[in-house]
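So this first bit is one chain, no partners, the form predicted alone, shown in structure tokens.
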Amino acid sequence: MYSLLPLLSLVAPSFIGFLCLFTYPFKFLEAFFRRIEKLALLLGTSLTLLIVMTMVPYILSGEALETPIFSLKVDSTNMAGAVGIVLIFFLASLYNVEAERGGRLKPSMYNFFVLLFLTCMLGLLFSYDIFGIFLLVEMTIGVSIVLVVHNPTKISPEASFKYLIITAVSALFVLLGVLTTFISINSSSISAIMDNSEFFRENSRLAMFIVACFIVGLGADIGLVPFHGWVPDILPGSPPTVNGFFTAEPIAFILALYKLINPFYVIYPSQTIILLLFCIGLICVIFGVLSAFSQKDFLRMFAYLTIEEFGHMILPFGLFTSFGLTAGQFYLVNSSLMKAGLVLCLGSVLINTKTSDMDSLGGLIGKMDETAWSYIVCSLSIAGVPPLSGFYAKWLLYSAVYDFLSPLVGIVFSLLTVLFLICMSIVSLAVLVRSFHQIFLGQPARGLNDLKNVPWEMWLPTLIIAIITILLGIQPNALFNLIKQP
């Protein structure tokens, strides 16, 4: 079905971003803008959320919305991801009203880059042109680096430089995959890959080379092991508000990666592709959990748990089954929302106490009760504790893995694999519960007795996410209906 809504969802935030940027050269406009800067950002994310939500009834009815001239398409494979991204940006921009305390960027520039960040991520979801995807990936990375540098601390330039070096190398791999595909089929459309299926079957090594380029390139951008070196530095080096926006990034990158390599798997269903992604996913899970366990800084702890979640996210997509795609989308959106809740809670603690050292904290539940309860609910959900939404997400993930493995390697090995993943989730839960105890329970640490609660604009978004995880746990079909194939 032809529709301008996909294009409009990209135009709205970028237009408001350029309006913010327009005030930068004019001092009289800049003075006025400073009074409405945070409301302008909230307006941009709210308007985008409204536009994306107007597409939901069409997708629920089985329609696909397309803007062919720009190679944009919205259907059941990306609608849930779009809702997750705009919801995270809306809640993070509400949090931003009180949490953003200024930095290296002027407010007009900051708003412009945040809204451009949103535009790029939605574009990654909706675009079906490989050159368009490459450009949007690089724009997303570029904007991410600028937003990290916005933090006025000393570590942010170092963190952003490491991020720049790793992602610059990754860009070469993505570009190589894109150019090889284009030269092979003389088209930049993803649908053209399927139209030239006979060519790629006859040149299977070329198809595998392209897939490897995409996995290495986008894997580094996502933060998969062994390309994860920038992740533990970026979170402590970024402003708390920017960390909230960053939690939406894996939705765009992982769905873009699946969109690029799935046609090649359909044409040439090699078990090597599945084995590669499955092993990367398992390594991320093991490395992330074990590394998080020893951390004293809660931002670095969360960074390693994020790597673990990347592993869980990749696993179902790497099966290349319809059930795996459904389970992967549900897990991806739910996990990103829960991570947003957790990172915003930790941001509130950092802003309020000026420290991320868990040994220096304690007793904050009496000072920041809404933040504390939001943190524990999101922690229990992301670890898969029933009856929260994370339990349903983990159940879908484990079911997809078991259903795929059992015919290939037998029931016993399949059960052992699922049991191993459950054990990793239990360790992750232990890390999060321990952090909750160190930060929020016990006696208040020295100097924390006079703390006041954070403003409602900072605890309300985390509370909304906690409520969402409870509601989705009771009624998961609210998200599942957006994902399942008509």
Given for the second form:
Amino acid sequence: MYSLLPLLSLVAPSFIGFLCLFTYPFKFLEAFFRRIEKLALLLGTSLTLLIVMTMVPYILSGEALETPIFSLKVDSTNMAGAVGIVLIFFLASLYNVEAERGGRLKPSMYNFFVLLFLTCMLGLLFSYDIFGIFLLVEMTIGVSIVLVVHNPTKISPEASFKYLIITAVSALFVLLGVLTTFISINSSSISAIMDNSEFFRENSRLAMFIVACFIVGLGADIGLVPFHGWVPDILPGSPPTVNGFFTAEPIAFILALYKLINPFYVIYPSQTIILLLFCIGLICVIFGVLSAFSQKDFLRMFAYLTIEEFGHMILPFGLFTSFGLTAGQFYLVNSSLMKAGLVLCLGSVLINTKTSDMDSLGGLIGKMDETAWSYIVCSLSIAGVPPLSGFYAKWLLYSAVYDFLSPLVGIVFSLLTVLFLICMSIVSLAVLVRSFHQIFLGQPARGLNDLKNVPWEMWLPTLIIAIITILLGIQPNALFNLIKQP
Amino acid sequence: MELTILASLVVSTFFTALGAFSHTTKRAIGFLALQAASIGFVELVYCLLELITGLHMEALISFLAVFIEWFTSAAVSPLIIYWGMIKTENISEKPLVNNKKALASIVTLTVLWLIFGSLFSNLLPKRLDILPLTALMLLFSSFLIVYRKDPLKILVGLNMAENSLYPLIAESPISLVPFILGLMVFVNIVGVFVVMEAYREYGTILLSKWRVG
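Here we have the form predicted alone; I need the corresponding form predicted together with the partner chain.
Let us now look at the entire complex, which starts with that chain.
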């Protein structure tokens, strides 16, 4: 169905972003803008949330919304992702009201880049043009680097430079894949890949080369092992609010990766692609959990757990089954929301105590009770403890893996794989519970006795995420209905 | 592949290799400008000839697009990095591996490319016959990115790598050229901004000193 809503959801945040940027050169507007800077960001994200939510009834009724002139399409394969992204941005911008304390960028510039970041995320989800996807990937990288370097700490330039190099090289691989595809089929539309299936069947090595370019390119942007080098540096190097915005990034990147490689898999169903993605997923899970275990800095611990989550996210998509896609989307949205909850809680602790060293923390539950409860609920959910939404997400994930593997390798090996994944989840639960114990339980550490609670603008978003996970655990269909395959 | 295109690609590959070995930041930027200028030169001349002989609107648009593309990669991007160098420092640092080892690696890569390139060129469709040479240039550029401790040289390497895809980018729709170029300039500005901020924090642009600082 023709609709301007997908386009409007991109125009709204970028328009408000440009309005913010418009005040940048005018000194006389600066004082005025400083008074409304936080509200302007909140307005941009809430307006986008509103526009995206108006698309939900159409998707629930089985319609797909298209703006063909810009190759934008919203359907059940990207609606849940879009809701997840706008929700994370809205909650993080509410958190931003108190948490953002200024940095290297002027407020107008900061708002512009955050809203541009949101536009890029949604664009990546909705675009069905390979050049559009490349441009949005490159823009996302540029914008996220600027947002990292906004942090006025000493480590942020180094972290952002590392991020710049790894992701800019990865963008070249995306460009190489995009250009090779375009030159091969003379079209930039993803649907044209299917129309030229005969060409790619004849040139199967070329198809594999393109798929490899996309996996390497977008894999590095996501932070998959072995391209994860920037992840543990970026989280401690970014402002807490920006870390919140970053949790939405995998939704856009993973769905874009799936969108790009799925047609090639349909044309040339090579087991190598599945094996590659499955192995990358498993390695991410193992590496992430084991590295997180030994961390004393909670942001680095969270960074490694994020890598573990990337592994879990990529696994169901790499199966290329209808159930895998459903499970993957549910897991992706739920996990990103939980990660947003966790990272915002950790950000509150960092802002309040000025340290991320878990050894010098303790007893914060008495001072920051809302944050503490939100943290433990999100931790239990992300580890898959019932009756929270994470349990349902993990159940779907394990079912998709089992269903796929059992006809191929037998029941025993499939069960062992699922059992192994469950063990990894238990280890990540142990890491999170231990961090909860170190940060929030026990006696208050020295110097933390006079600590006050964070403002409500900072704990409310985390509490909302905790409530969402409980509600989704009781009624997972609320999210599942958005994902159901037509 | 036409001989002129092959010649321009060989020349730009040569400049890429020279850039990988350049001592100072200034010289690396110079080689970046030369590499970019040579890689797009043939196409620019073709478009100019088409414009002179054809004298129609399409030829003019096509020439302007190619000229802007060529000018951005050969002048604008190097100038942005050069500006970053002026604001920070022009350093001559020791690469992570010495020149002998780097040379040996480059020779090995070239030999491997000659073997695998000839094998793969038979498998590639005719439209993509420049891909092996592009891949070789990409490999040389990666030397600058991997083996250098000067972030501006790494940025030069990144630009050289992007330029190596120029023959493929030239095939993309004209309407996309401004966006691709805009992003190229944007990423360079962001890169230089990050380096300048790091220089302000650590007092040096040498990557190895950032962590210590």
